[in-house]
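To begin, one chain is listed below as C-alpha cells, in the form predicted alone.
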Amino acid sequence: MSESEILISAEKLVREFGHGATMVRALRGIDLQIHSGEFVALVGPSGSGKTTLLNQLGALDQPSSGELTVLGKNLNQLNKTQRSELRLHRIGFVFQAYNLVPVLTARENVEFVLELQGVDATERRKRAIEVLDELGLGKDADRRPEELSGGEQQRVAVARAVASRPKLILADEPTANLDTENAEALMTMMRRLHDEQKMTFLFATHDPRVMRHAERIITLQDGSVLSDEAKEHGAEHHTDLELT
C-alpha cells in the first residue's frame, strides 16, 4: 500500500444525540484525512469528541451526516454486517479497558479475533505466539489477564490488534491505565511496529506522553477540528524500557 494513498476521509461529519432541546452536537462538520503509514494522536480536553470521531472511524457508529470513507469503502453505503466485516478483517482495536476476554489465555485472547476471520488453528497459534514473543510476552501466553500487570494486559491487548495484521490501528487512550515507565515502553513498542511493518497508528488521547511520539496532531474543541499539525521528523525514538 502507498504512503501516499488516503485510508480515510471525512467530509463535514456530524455526530448529534438525542433530539429537540436536549439534543448534543458532539461532532460539528469535521473535515479530515489520514494517509497510510502515518502516526497519528487525536487529542483535546474530555468532551472535545475524540472517542466520538475514532468511533466513526472505526465503524462502530454512523454519522447523522457528512461524508466518510475508510479503507475505500463508503460507509453510508454499508449495512451493519458489510461494517462488521470492514471491522473485523482490516481495523484493529486497542481500547482504554484492554477488552480482554478474562476466561482466556494472552495467547488466546490474541488468536480470538484470528479465530473469527476463518484463519485455521495452527496459523492461529503460530501468529499468536510469534506476536507475543516480539511483545516481550512469551514467557506469559498461558496466563489469564488477572495474572498479568496492565502493563502486560496492553501488551495483549496491541497483540490482538496487529496479530491479523490490519492496515490500520486506533487506539483509545492506550496509556490512560499506565505508569509512566509501561507508557513511554508501550509507545516506542506501537512505533517500532509502525515503522517497521508499516502500520497506520490513530491515537484518541490526552496524554502527553502519547503526543510526544506523535507525527501528527490533530486537536479537537467542542466536536471541531482547531488544528492540524505536523512534525516535520516525527517523534524521537527513546531506548526500549521493559514494561512490568
The other form holds:
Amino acid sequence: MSESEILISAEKLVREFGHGATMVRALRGIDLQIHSGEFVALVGPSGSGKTTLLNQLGALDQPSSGELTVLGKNLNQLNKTQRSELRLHRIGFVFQAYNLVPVLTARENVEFVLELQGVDATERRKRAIEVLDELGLGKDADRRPEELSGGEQQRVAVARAVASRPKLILADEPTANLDTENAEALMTMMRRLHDEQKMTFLFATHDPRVMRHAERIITLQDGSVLSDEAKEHGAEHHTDLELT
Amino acid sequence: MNVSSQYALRSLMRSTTRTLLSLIGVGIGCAIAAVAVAWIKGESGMMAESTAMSGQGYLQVVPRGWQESRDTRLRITGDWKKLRKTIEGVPGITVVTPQVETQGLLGMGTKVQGVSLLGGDPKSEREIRRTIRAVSQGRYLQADDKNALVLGSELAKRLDVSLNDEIVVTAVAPTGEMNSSLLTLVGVVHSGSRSIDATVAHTNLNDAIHLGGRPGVERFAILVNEPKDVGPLAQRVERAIDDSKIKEIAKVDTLTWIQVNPSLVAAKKADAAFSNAIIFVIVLLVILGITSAQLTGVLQRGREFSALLALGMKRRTLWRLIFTEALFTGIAGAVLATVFATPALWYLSQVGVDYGAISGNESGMNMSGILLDPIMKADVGIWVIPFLLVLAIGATLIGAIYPAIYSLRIDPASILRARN
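To complete the pair, please output the form predicted together with its partner chain; the form predicted alone was given just before.
Every component of the complex follows; first up is the chain already shown.
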C-alpha cells in the first residue's frame, strides 16, 4: 500500500436499511483507507455489501453511523448539493449497465457532464473529442449508444467518467455485461488511464478478469471486510469468492 | 443549442406518439380557449357598439342624480346649447345629440298607444340611432320640422295610420295638467325588430320639450372615436364642462355606456363568467394532460435520471430539463393551436354567426331596447398570437410542476442498486 495521500477513509462505517424486525444491516462497521493512485477491486459475493459501500464512497448515500471522508471531505457534514458538487467535479462513475443518455451521441454524452461542470462550449467539445480519441472512439463520436456495441458503450461511459480528470473513479461491475475480449480491453484501457494519469480506481466486482488487473483486493462478506490484500500488478488472485 | 437543450428536445422525440398526443391536446385546448376569448371580445365590442348606436351613445352627460335615481323628469337646464358645443370641442368626441323623452299617449281615431316620445336633433339623432336609418315610408325628421312625427312600422300599424295623418299626442306636464298636440306623421321607420318598431315615436326636440312641459334637455348622447377609451374620455368631458363655467347649467355627470346600462353589463359579465369557466376547465384538462405525459416521461427515465444525478447533476438541473421539455411542448403546442384556431377565427371574424337566421328575425334582436346586430362576429387581432403562446407555455409549465416535484423522489443510490 502506498504512503501517498489518503483519498478515502472509512471508520466503523455502518449502513442499515429498514426498521425493527425488517432491518437489514448492509455494512457492519467497515474500516478502510484508499490512497491516491491505487487500483483497487472490491470483491465479494452478491449481497456482501459491495454496491452499498460503493454508494457510500461515491457520496450517493449517507451512512447510518461511522465516519467517512472522501477527497478530504467529511461526507457526514455535506448536504445533498455539496455531495452533488463533489461527485460532479472530483469523482467519476462507471456503471454496470453503462447508463448513457440514449438520445445523445457519444460526444454529447461526454460533453453533457462537462456542461454540468460549467465548462464552456468550445472547451468541452474539444475535451470530449480528445478523450474519445484517447479511448479509440474518435470515429464513433457522433453515433448514439444504440448504434454502439456493449464494449463501445462502456468505453464511452469511461470517457464520460474521466473527461474532467477526476481524482477518483468508482466503477460498479463495469465488465459484467461484456464478453471476455471487451472486458479485457476495458480493463487494459482503465489500467492505462491509471498509469498515465494517476487516477485512483475502485471497482466493485466479482469478475476475475477485473481482479487480475487490481493492485489491491478488498474482500467483503456480510457487510464486513473479510480480507484486504495488496498484490503485484499482473499477479493472479484466486479466492473461493471468484467462483460465486 | 447546448447539450441540455438538445437532450430535452430529443427526449420529446423519444416517444413520438405521446408527444404528438400531448401537442394535439395543447393545440386543441388552447385553440378552443382562443376562439372563446375572441368570441367574448367580439360580443363585448358588438354590445358596446349596439348600445351606442341604439341612441344611447358611448357616453352620456346627464343631470346630477340621474345615475342613482334614474328619474326621467330630471333635466339639464340653462344654456344647454353652449354645453353641447363645449362637449363637441373635446378631442375624440364625434357626435353630441341632445335628447328628451316624454311618456305619452298617441291617439288616432279609436286607437291609442302608450309611447315614450323621443325628441332630438334630427341630424345627429340619425347618426347615433341605427334603428331609424331604414325609412320605409316618407322621410325622417328635419331640423325645421314643427309638429312632425316619425313612428316605427309596428306602432304605425297598430295605430293604423298613414303618412300625413294627424295624430293626437298627449303628455302629462309637471303640474299634472295634460298637454296635447296634433303631430303630423311624416315618416315610418323599420328597424327589423318588431318590438323596437313598436316603441319608436320621434319628434323634434322643441316639440318634445313643449309636450313634456319641462325646460331643458334630459341628456346628451355622445359618440366617440375610440370606444375602448370611454373611461378617460369621460373624465376629459367632465373637465371641459367644469372649465367652461357655463352659467345657469345645473350640475351634470358624464357616464359611460357601462354606467348607463348596469343590467346589460351584468348580463354580459355573467355570460363572460360562464365562458371563462369553460376556458378554465379546458385549460385545466390541458394541464392535467401535460402532467400525465410528463410524469410518464419522468417515470420512464428514472434510471437515466438517477445515473445523471449520480454523476453529479443537481436537482435544479433536472428540473430545468423537465421545464425545458415543457417549454418546447408549449411552443410547439402554441404553433399547433394557431393552426387549429386560424380557420375557426377567420370564419367567426369574417362571416360570423347569424342569430337572426336562427331566431327568424333577420334584421336584429332586441335586448333591453337595444337593437343587436343579428350577425355576431369574433374580435380577432394580433393579440391572438401572444395569447396562444402565453396560454400554451403557461399550461405546459404548470403541468410540469408535479412531475418536477415527483423527480425529487428519484434516489440515484437505491435505483442503481436495484437495477444492477
